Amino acid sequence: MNNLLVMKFGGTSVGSAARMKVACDLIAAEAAKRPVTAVVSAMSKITDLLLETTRHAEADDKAGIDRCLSQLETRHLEAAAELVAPEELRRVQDSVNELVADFSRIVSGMQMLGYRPPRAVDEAIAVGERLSALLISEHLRSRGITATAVNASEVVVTDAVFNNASPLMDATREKAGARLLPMLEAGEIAIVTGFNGATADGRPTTLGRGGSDFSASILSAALGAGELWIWTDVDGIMTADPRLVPDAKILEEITYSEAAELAYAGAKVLHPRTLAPLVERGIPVWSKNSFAPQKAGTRIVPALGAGNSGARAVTSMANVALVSLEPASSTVSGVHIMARALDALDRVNVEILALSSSSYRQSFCFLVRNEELERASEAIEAALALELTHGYVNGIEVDRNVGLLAVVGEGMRGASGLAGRIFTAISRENVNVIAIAQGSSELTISVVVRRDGLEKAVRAVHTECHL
């Protein structure tokens, strides 16, 4: 359906009542235009409250868990009580207490078995995008527009890796088509949940933190749409994070591959997995500011055109940790044991971030979230075993105190000199440069600096790339 405009709400668009309505304020107002979806996250830090929940469950702490239960029923109540007609609220309030009740059944489960068993916790934390998508659609009924919540289990199919799940397009593109190609059709709004899915046989999945932004591109690609917008609270995508760059400037445009490069070195602002359904059928992507909706945002498309040159973001992630790998003697290929290590990296689902070998040393270290370090280096404990027990590898190293800073920008292939000032401006910083990457693509710098330093060279890079 090509005139088909997806619409993707994040937690704080529809953080309150009040953010609420304003988000139905700008659905109302295209839809009255042409074929709306709406995807809507949980409504700000439920999804981090569901999860502390899971937490105490975990921990058997009956006390911490009621305190998590009782602040999302309230949170969820007193916006129900501001969004929908005193008649409907009765109705409105009992289905608000049965996904809380659903909710806290699973919690109960986790409790008993002192475990949070990975599927157990995504249809759990799923209940907070079913509950900002019960109000959602509630409040435009109350307004007179055909409204449905829909659940993602229902249209998004995705492979079992729970918590970090991938859509299976094929069948997603029918599962959606089929349930939602037909409230379109009858003029009817669909609120789908962002963040969740289930497999093909029903078992709930999520898509990872900040997900409900791939959703929205599962979806813009499974129906065909015409245009993705992706609301937000700053006016679009940056030349860097404004809450650690204060002078940081919107970009008009921008293309897929600056997007996704900028995404996966943690410019939060979307999900790093977003574009790629997109690529396909080009499909644009807005991003946009829903408290000042009248600026026109960020559009992400396939190409830009002549004339932009140089960089165009620099972005950084902290939470890393830096792996580093030698082989004890030059008789050992590093080759080999590299092949291994990435091997196993793979096959427990570890992204590297970054990777830089030295070839006379045969050393080699690559960067990982600090989240999946203990399942990395589980698998490549497990997976060199043997060269480990013989001393054919010198011991894995592990330095936390790291962080990634990424400059990204389609105009510097090729650009002579950018790097040299790139590693001047952070060094006259006195930041010290650790490792240093740089894509085959030629988008993306990336360097390890010592973590104290991050920002600093952060707003130094910015700086000196007159970004």
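Values in this document were obtained by computation on a predicted structure and should not be read as measured data. Positions refer to the first chain, counted from 1. By rigid core we mean the largest C-alpha set that fits within 1.5 Å across both forms. First, how it differs from the form predicted on its own.
- With the core held fixed, the Cα of Pro242 is displaced between the two forms by 2 Å or more.
- In the core-superposed comparison between the two forms, the C-alpha atom of Val155 has shifted by less than 2 angstroms.
- After superposition on the rigid core, displacement of the C-alpha of Asp102 between the two forms stays below 2 Å.
Having seen the form predicted together with ligand ADP, could you give me the form predicted on its own?
The following holds one chain only.
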């Protein structure tokens, strides 16, 4: 269905009844022209509230559970009162209460166990998106527009990696087509939950935090959509974070690869995995601002025309840690140690943001997010327990006083002297460079610097690259 438009709305874009009305305005305007499917996030801060509730359950904190359940119910019932007609309100309130009761049931099980099974957490926190989909579909119906809330567990098939699942695209195409295409052909709008799916045998999964973007791209690819519009609270993808660089500009166009690299290195406009399902079909993506829908936003495409040389944008990430490992002597294979460490990180789903190694000493270091540091350290300690115990490998060193800066641009390939200019610009600000990583594609130059110099380095590089 190449005239299909998939629209995805982030948490701030559906964060209140007022914002949901705006989202419905945008959906209705496009649905008058062509088939539309919408993918929605939970209301802003609701996923955090749901996770907090599960932590209270694990700790057997009934008062905390009750407080969170009350907040969850109240916020959605108040939104319902603003979104639907009085004669429909009781029915919609009952539906909200049923979903809250489902969540409460799962949480009660965790409380009895004193444990939060990953599978149960996935089922629990998807309730936020289910509540959003319910309210938006009901508001559209109150306006005379045929719309139905669809739980993505009915249409997105994933592997069984709970909390960070990946789609099985062939199975998803079959299931999504069977469920959604008849609705679209009948002129109905499907309001699909973002962030979640299910295994082939029906076990609930989630796609990782921020996975609603990913959900939208999965459905776009599965349904053969013509376009994907991602609605956020910013005007598009910028040359830098405007909070750090006041003269940062909106990029009119950017490639899939550039957008993915920026997202991976800290830009918060897209989920890092969002674009992967779209590559094969070359489906264009727009990043737009639901708070200023009249603005054009940024178009994300497979490739740009000639004339796009040099860097396109610079991004940064502050909440990171640098982990270093070094064999105790040159007789120990550093390659073997690195391979086992990386395998351990892969098994616990830790993403490596940058990797750098030396030659003779065979030491290496890698950068991870702070929230994944404990899991990463435990995995490496377990994998290298024998070597660490007998002193074949020096102790694991962790440096939290660092930040990541990444310069991205497909036009950097073969650009003579660009790396030197970047490092010179950083050094002029008296910022110490700790580690450097650049892939053979020359798409990204990643630089690890001291945390207190990160913002200065970003501004300096942005100026040096004439962004």
